[in-house]
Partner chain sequence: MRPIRIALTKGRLENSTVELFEKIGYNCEQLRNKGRKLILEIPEVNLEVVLAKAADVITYVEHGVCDMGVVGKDTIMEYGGSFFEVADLGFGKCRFALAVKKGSDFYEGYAVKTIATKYPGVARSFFADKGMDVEIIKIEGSVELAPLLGLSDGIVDIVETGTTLRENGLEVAEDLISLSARLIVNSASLKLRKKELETIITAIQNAVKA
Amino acid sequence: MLKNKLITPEGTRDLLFEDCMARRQVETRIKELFQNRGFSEVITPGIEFYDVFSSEHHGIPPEKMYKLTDHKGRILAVKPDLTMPIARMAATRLKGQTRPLQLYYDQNVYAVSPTLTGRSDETAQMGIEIIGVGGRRTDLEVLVLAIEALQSCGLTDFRLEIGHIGFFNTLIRRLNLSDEDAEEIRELIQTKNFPSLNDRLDRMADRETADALKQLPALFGGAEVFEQAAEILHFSELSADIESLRAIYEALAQLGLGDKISVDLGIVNRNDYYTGIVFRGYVEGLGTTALVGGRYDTLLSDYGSPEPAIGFGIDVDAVAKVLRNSLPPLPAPDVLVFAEEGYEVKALLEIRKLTAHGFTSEFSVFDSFDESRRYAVKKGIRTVYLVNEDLVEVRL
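Structure for the listed sequence, which is one chain, in the form predicted alone:
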């Protein structure tokens, strides 16, 4: 027997009954919300040309992608990101559509995760993109929708952390670092590895900027963060970002969502296409982010159609994992219908009647009534119909 015949690839898993039910409930609730808010669904191919994800400024590292080739030898990628294909679509097939485009998706993404991290390489993701309009109003709409999406799934114990990638990007530019050095510092900030971060930044010639960058991960909390940021990030080019984020925070608080949000200026997501506000959603009891999003005003330039955009994606399976704990066990069918030889059609017609009246019913594939009865007992089915010249109802 081939050694890998009975297992799934690393980073993937089978979903069984309750897992599937939880996922479908999450998808149904979020989809209803998106549609009620005026968003239209789009579906992009599961495989795309590698070029879609490999731009010089916003590309995904090749080691993160599952790659293959087509019959002409061209390199393809199994979709590692959903925003980039939608950006491609917006710049081509939707180029003449009225702006803003309000799109939503419900698809899987595939990205290679480091071993032993426990992260899945296959993720079911739902999300929205608003393309063609910038500004605070759009940012506010997307953040509110992100909170409402989590609430629509019955989640109450969650928090949305908001930040702005402009703080990190501006400070990095002031230090004139190479891409490799900038990525090293980004990783240290994201993991809040303060000792290594301090050691790395203490060697910088621009002490003022390095000290500000060093304190970025500690700027976390509520409204008080903005006063702290104004003192620490006192560079003139950052004042507009601070005030913009403050206005968003205050608007969310006025909407009664203050208990669901916090400020984290240390959000420095790996996705290179973010340009403005960034945010992440965390759910109590879940060891990973449930939601990630932000503004990406330069990404569509890679596809020949420069225009502002913002969106977010929800890890459906992560949310479903939390929801699954509150779901009741899968119910057994109301009725098992067994047909004696020659009465199969009559039994199937009876199942149609039961279904029309709102009952769940299962057609017995066993050859005898005794086998059908034993099966019903094991499955917890309380009623069996015996179909012949008559119809006999047997209660178990």
Given for the second form:
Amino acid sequence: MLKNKLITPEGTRDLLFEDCMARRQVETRIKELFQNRGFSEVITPGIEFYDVFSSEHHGIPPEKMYKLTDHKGRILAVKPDLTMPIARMAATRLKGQTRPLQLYYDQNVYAVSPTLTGRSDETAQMGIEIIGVGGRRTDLEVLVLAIEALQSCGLTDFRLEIGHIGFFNTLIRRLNLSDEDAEEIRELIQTKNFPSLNDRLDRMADRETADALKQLPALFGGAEVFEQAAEILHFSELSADIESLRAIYEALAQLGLGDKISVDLGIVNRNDYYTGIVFRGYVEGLGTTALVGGRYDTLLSDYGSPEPAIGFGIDVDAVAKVLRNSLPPLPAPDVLVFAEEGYEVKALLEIRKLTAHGFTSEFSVFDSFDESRRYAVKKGIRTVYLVNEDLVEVRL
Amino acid sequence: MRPIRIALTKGRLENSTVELFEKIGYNCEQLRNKGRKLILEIPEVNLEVVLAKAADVITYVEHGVCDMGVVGKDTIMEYGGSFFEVADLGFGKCRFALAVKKGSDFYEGYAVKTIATKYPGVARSFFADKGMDVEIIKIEGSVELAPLLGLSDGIVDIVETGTTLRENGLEVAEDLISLSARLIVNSASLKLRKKELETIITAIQNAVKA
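Show the form predicted together with the partner chain, please, because up to now only the form predicted alone has appeared in this conversation.
The complete assembly is shown below, putting the previous chain first.
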């Protein structure tokens, strides 16, 4: 049965020419930014033990992972996430290194998507992690880098949305619910499902907390959200979170990034390892998120090294897709160099010279000048060199 | 600026939405005389209306090619997806129910039961919650036929008045959940075009309440 030999698996694709150029351009620019800001690259294996991704509290659902077995029958996963392998590495080989660790990565992740939805199973991701030091300064640094990373790619029409997982966690704790009930409410807040959320919370005895939870998904927008939040989320445990978020928001505004940020206190993702500030990047023209990040202070304890951490990942493919349309078509080489019989070496020396002067050139593999010329016309190459005793430059 | 695009589920939900739009005061002339066109405009409010099948409404909204959509809760439960479900529109009311041949007891005995349904996802999760293994057969048309022909022990389907069930010798054994039409919104759109979308959502919510 070889009926699949001519196609790529669903959710994957070949990237050609301009697609590659867009992707590499995004990678180059973001990489430069990360390096300029003191981050060092790490590359983790493409396959890891399944256990790395299946910790009790932060695990990735098994049905979302591509799995293999090794020669001893142990389960391996084609990595579905980059933060977890980096956490594993920080807790082991990098254990003795000076903190904070400032790491960046540029690798693919794999996830099983539902069939026929047009989603990719293979995604190029770049991102950073700051491990070992927590606090407001790292929050600020990471947010600034997230915005600058998107800007560095030439994106102008995007928004970074900031929230804090603490609001939901604190409020839901006050209601003393079972895990299932809490999860149900979390999902309703995440999907901004106001009708069902209201139904569900109207049954709660603690009216004050229930009313606050009901309004959580509506607390999104600009700086005005902080005023509303202070009124609605008037619990003493929350005031510190609101203030720290406001301070960060104001600092970003002072940096001139005010029009690039917004707030959503209703960000509450499932299976998240996030514990504090959380953020997402939205780009005009993309229906999905292009950047996801946040603080994950408990993840490293899963690997035996409790320490604070924060980071984000950028969907490089998504950003490249937006930029792809604004890129000029791939240019043809400047010169096609054709050598007559016996003058091949001379022609190759000529190509060296062209390269040294900054021109792109292609060595003609055809047997005649006419064929070379026809090929040049088809490919849009404007100049052909005819190399024999002399060197004739033919402009097309 | 690109118009805000809203996808409507063709048929009854579409008609009820058009009535709702007229209540708000939108000019629905194009929607009333649409012919065979699938994309229509309400130019005064810069709104573009797309007509699609229920499950496709979700797909278009999820991918962000439509900013909003009107779709039944039944479709949302069956197909899921990530988007915001911001309002209950109050029309298209019905419920999911488990129906069996009149007089039979579905839960009797220990044999594995067979369910015929157009909504395999909904049926699967309903019985999974009960910790019950059932065999599920997907049927595309009139599900009522399956138990009558002896293919299944019961059906999971949408029930409005129950007339079809009664006329075919079936009865509701259990109600699963009540359903109605919902307004869904693409998550990126709600963030990037908050003001415009909120204006429309608020108008719709007020019209629903009125």
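Everything numeric here is computed off the predicted structure, so don't read it as measured data. Just so we're on the same page, rigid core means the largest C-alpha set that superposes within 1.5 Å between forms. Numbering follows the first chain given and starts at 1.
### Query
Rigid core fitted, then: does residue 171 show a CA shift of 2 angstroms or greater between the two forms?
Where the cores coincide, residue 171 still shows a C-alpha shift between the two forms that is 2 Å or more.
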